[in-house]
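A lone chain, given as structure tokens: the form predicted on its own.
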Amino acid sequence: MEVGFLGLGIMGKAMSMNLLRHGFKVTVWNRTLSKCDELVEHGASIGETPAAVIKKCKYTIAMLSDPSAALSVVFDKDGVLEQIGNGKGYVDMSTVDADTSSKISEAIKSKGGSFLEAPVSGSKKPAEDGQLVILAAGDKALYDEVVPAFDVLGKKSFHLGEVGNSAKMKLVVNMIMGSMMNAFSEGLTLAGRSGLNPSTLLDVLDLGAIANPMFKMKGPSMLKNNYSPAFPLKHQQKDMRLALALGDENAVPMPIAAAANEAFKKARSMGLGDLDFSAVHETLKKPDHSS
């Protein structure tokens, strides 16, 4: 099976990866076609262009950063709308809002593409194990023809209806591991200041009702002030704030939500934003300067 790949960021070059190392057909792009080069190293292709590697596959997956770099992939100039038509699908991973997913989605249709949106839960192992979960909507046959490559992406997969649903579940997701990281930096802090050793906590908490992956995985690092990116703090922060717009659109207070993002901005006005996002937990130990 040939896929065409945009977007080789910390997440898209692991599962690109993982699509070479189980027989697939790889195009790559990247907006710094540099980032290629060690792909290239395992098999892929290169595509000048999103266009190109459109022309060139059946079906293109992307993963890129936010919206606008979602949206500026599909309608700029050497974009996917001016290769993509019948016969071919596209495949958004990207985690975005349902507005954005709606938009691109009508663009490849009125083209006579079809087209998927499929955030993923799970950041840089997961996306490196193929342990994703993956979160489909839209076009049910094209979702049926790209389960091969979603097995090797993910443990599980999705398909939840309309287009749009799976960027709203991603950002309910995303909303609640943000507020957890922050309880979590808290209560982490809060032990250390009290005379407890966080180490110990780590331990209770692992034995509780409350133990989950993600305390258990980032825990030990955050102790360690080691924020080696998997989930980057900048683009959690974003996923907050669009959870947060969906909030609006549903009239659903989210004091705590709210909260989680008021930390993520104060932790990327701090330089962080490049961190993992578990690096919300320095916004607790330094001093607040400002006057």
Contents of the next structure:
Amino acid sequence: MEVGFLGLGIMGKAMSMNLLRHGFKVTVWNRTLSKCDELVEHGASIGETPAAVIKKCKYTIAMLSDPSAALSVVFDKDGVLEQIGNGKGYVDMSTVDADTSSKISEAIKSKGGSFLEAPVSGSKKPAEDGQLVILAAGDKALYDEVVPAFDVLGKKSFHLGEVGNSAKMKLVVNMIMGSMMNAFSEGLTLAGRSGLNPSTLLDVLDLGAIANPMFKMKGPSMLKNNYSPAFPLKHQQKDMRLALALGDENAVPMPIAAAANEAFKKARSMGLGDLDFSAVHETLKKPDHSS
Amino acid sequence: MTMRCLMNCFFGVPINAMAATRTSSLWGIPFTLNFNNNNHFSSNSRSLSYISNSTSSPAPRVGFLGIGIMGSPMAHNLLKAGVDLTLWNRTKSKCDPLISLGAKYLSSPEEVAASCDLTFAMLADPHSAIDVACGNHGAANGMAPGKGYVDVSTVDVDTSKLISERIKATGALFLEAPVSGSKKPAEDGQLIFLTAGDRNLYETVAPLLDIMGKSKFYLGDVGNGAAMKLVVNMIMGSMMASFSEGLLLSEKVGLDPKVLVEVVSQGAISAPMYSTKGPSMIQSVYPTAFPLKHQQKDLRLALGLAESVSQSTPIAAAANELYKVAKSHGLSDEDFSAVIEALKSKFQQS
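I've shown you the form predicted on its own. Could you give me the structure of the form predicted in complex with the partner chain?
Everything in the complex follows now, all chains and molecules, and the chain you saw is the first one.
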């Protein structure tokens, strides 16, 4: 099966590598073309522009960092819209708000193309291991056609109905995740300051009802102040902000998410935006950086 | 009965009956501690056979103060394992099922402590824990050298230290041992003990903890167990509040909350608590495994701990507010998952 792939960042690179390794023909594009080199070494072809990729491929997947990049790739000059049409499918796996997704969907469909939004749950390692959770919504026929690609990229796929539903589901999940990371960080810090061994706290948590892979994975590195990015903090804060906006539109009270968002903002103001989102842990440390 | 004698007779179990043994030395007297090195106790060795041969003293008499949601199944597990058990509860009738299974009953903590070698206490909050240990006809009045008091209530550090001092003033040993785990883990003997205090007493009661639980930690000085428990429940309370926001938001934007629960269960934030509580929360039912009032108490105490070490805890503070609102709406005795109602009620007010 042949697919186009737009966006070779932390996620896109791992995902397109995975497709290549499983025998897919992949044509890649990235804003910074040099990022394509490694993919080419593994057998990918290059498209000079998003339009060129669409022209070549029946199905194209996009994995961009935020709403503005997702829109740009579609609407700008040499963008997706210039070549999308009947018989072609566009699968946007970026995490964006529902409005952005709808805008892209309408534009694609107005040119005769079919559209699927399909944001993922999971970061760098699940992407490398093909263990993502894929939240698709939109054209069901297109979904059925690209399932072979989804089966390589992820461990489970959902089809959630109309465009917008996946975007919302993803934001809700990441909202909970962002709040959990903050709660976890408060606990680790309090354990240390109360004279307990924070590693022992990790052991205790791992045995009980609130054990989860994120605590297990991130806990040890947080205790060593190691925040190498699997999921950049700036993207987590973007997701919190979009989730709060969703709550805002529907008058849903979200005091925990609001408090968590503040912590992520503070972390960004401390220059931690490009580190892993677990770097929010740094916001609780005393000014002399001893906790 | 001296502690030395107690330990010799307590572990008079044939070596071939146990999965793993190790020989240690305490006060220069070698003896064998019969429990698994990983602090895990397999279910088929859950009952200890208190074989008393003609040369050793009888098995320890164990008291249990507080027969509530947690105390009842914990005491039941001890009884099933053949432990000589004496109960006390503020409301005696709560003890009737266990009495019919062979437990004894005495009418005050003092009498229970006086008649037992080891006394456990499982009370709802700091006030009750202090009252039972130090109040009129309290356990301390019945304690003496050679005895041990194990408080498995969840309290703040200062309360635990106060009880510890009072108990130790009698010459007895003290262990704080709050648990992680609620009603079902208590029933299944799957609790996690977070102990601190007298190490000797910890070693002595270890086999009893292994009957009631799946793992145990010894964390050093009195106060460390209490602090660890509060930290764990602070994280848990915040997580439940955040999960509630997620369930409610998903519903209000036209998603199926059941699908949210399923998606969460597939990913990095999948926790047993979400899978267990999610479905009932979606139905707006909150069968009590862990009363909301106790979760709020734990958050309040955790915030106090944070304040004592000058630490900011914005998420826990926000979560505490939600539990307070839920309490004000009469949900104190519901399961702590009822905190989701606090979010709903805000826009149901006219």
